[in-house]
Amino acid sequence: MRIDLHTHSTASDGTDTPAQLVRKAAATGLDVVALTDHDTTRGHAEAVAALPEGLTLVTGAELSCRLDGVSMHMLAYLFDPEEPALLAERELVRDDRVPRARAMVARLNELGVPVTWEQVARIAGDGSVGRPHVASALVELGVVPTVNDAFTADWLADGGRAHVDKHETDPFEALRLIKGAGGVAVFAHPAAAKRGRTVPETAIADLAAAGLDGIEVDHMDHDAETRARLRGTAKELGLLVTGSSDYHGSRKTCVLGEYTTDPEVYGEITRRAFGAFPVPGAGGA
């Protein structure tokens, strides 16, 4: 049983449409995929209508946190979409990404690159743009050669020269919000130091205190050495162990299914989850 709990569409920052991302999850050989857009739940309603006969789909968001000045990634599975408070969090972070977006192309101006919004926003399309949109434009203006390139201190990564801030939820609160929508929370590639400043792992204990139920570490973003250290912290704080791609299509390198879930945890994670059920494909158009 192969299970991808992380991946991403045009309903955020991928580049598959929701309905591409499940059929492509089954052509790969999928048996369980998550779609886990950013800060939004958007993607799920056509996910479902073209959901493949043999493929299940998790329903899910990866949400927009920050602690102590450091932005990390909560992902939330089998929530209620509908709760809410957290429905109310999710519209917060998701509304203050356009003006944050346009504050980003503003400073790259002032840094000599001509970048438009007009040319970001079609980028983003009818997803809720986001750094990889501002990130993909300058791959087009011959900037940075990839996408990846443009999260550096020169460019889009935390605190580089065109970085804006953005609101972004407490992780407690996050985690207060999830419980409250009957959702299982699970810490996104919690030490992908490559993408910038990490949170301290020592506070994956206090997080595991107020509810987190486990943590992402088969990533593409960690390597050998840390996979290690990360299922040992799991072991001690009782936290489960997730592996996904963190798939966004084209825009990354990352390969849909390229780390997977045992299907043990995956099977406790439906087990704690009361907002909503995992579906199951019907064939779908």
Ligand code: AMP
Given for the second form:
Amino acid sequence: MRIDLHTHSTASDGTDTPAQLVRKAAATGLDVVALTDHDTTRGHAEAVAALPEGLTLVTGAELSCRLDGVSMHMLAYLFDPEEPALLAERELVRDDRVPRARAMVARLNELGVPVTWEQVARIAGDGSVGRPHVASALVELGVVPTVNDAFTADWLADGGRAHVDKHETDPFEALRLIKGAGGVAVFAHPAAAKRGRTVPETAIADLAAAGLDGIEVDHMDHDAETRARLRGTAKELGLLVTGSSDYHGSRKTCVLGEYTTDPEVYGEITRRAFGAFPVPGAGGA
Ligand code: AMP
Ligand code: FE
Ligand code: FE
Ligand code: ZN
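Since we've got the form predicted alone here, give me the form predicted in complex with adenosine monophosphate too.
Below is the entire complex, every chain and molecule, led by the chain shown above.
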């Protein structure tokens, strides 16, 4: 069984539509894929409709959180998408991305970059707009050669010249909301230091005590030493360990199924969740 529990589609900052993503997941030999767009479940219906036979979809989202000024991401799986409290918070965060992206465009204009909101909005389409879309606009304009090159102090990295904060949820509140919607919570890439500051290990213990189910250990942004350390932390705290590609289509270099999750851990996630069930593919359009 090959299980990839973290991917993005055009519903946020990925470049494959949800239908393309599930077809690629099946073609690459995955048995289970989770669709975890940033702060939205909008891609789920299309993914379900296109789900190939033999592939199971885990519905989810990656929630933008902030703890003591440090941005962090919380993967939420198999929650009830209609549960009002979590839905309201998700929409609040997603909607705040628009004025925030406009503010980043304004900053870039002040820095002499002729990017426009219309350009960013075109690139984002109906996906929840984020820095990768702004980064793609900078690539189009020839300001930087690749999306990754826009994530520096000069441009869009945390605290960078053109970076603007968005509303992000307190992770303890996020845990409460995810649990209240029957979901399972996994701290995404907790030690991805190249993205900016990360939370201290003591915070992982506090989150575990507050109901966190697991941490994403096998991820492209963790080196071997970091993975070994995080595995130890998970064991100590009784947390599940997941591995995932964090696939973003052509906006990032990782490929679907590059890292995977142990079937036993996947089984435990499905047993804990009661907000939604994994969707087995029936061979859609
Ligand atoms: P946002 O949620 O709009 O603040 O953008 C965060 C997203 O930007 C992440 O989900 C990644 O897709 C991407 N990202 C963050 N840091 C980096 C980085 N250092 N290099 C490339 N992409 C990054
Ligand atoms: Fe992303
Ligand atoms: Fe993330
Ligand atoms: Zn992600």
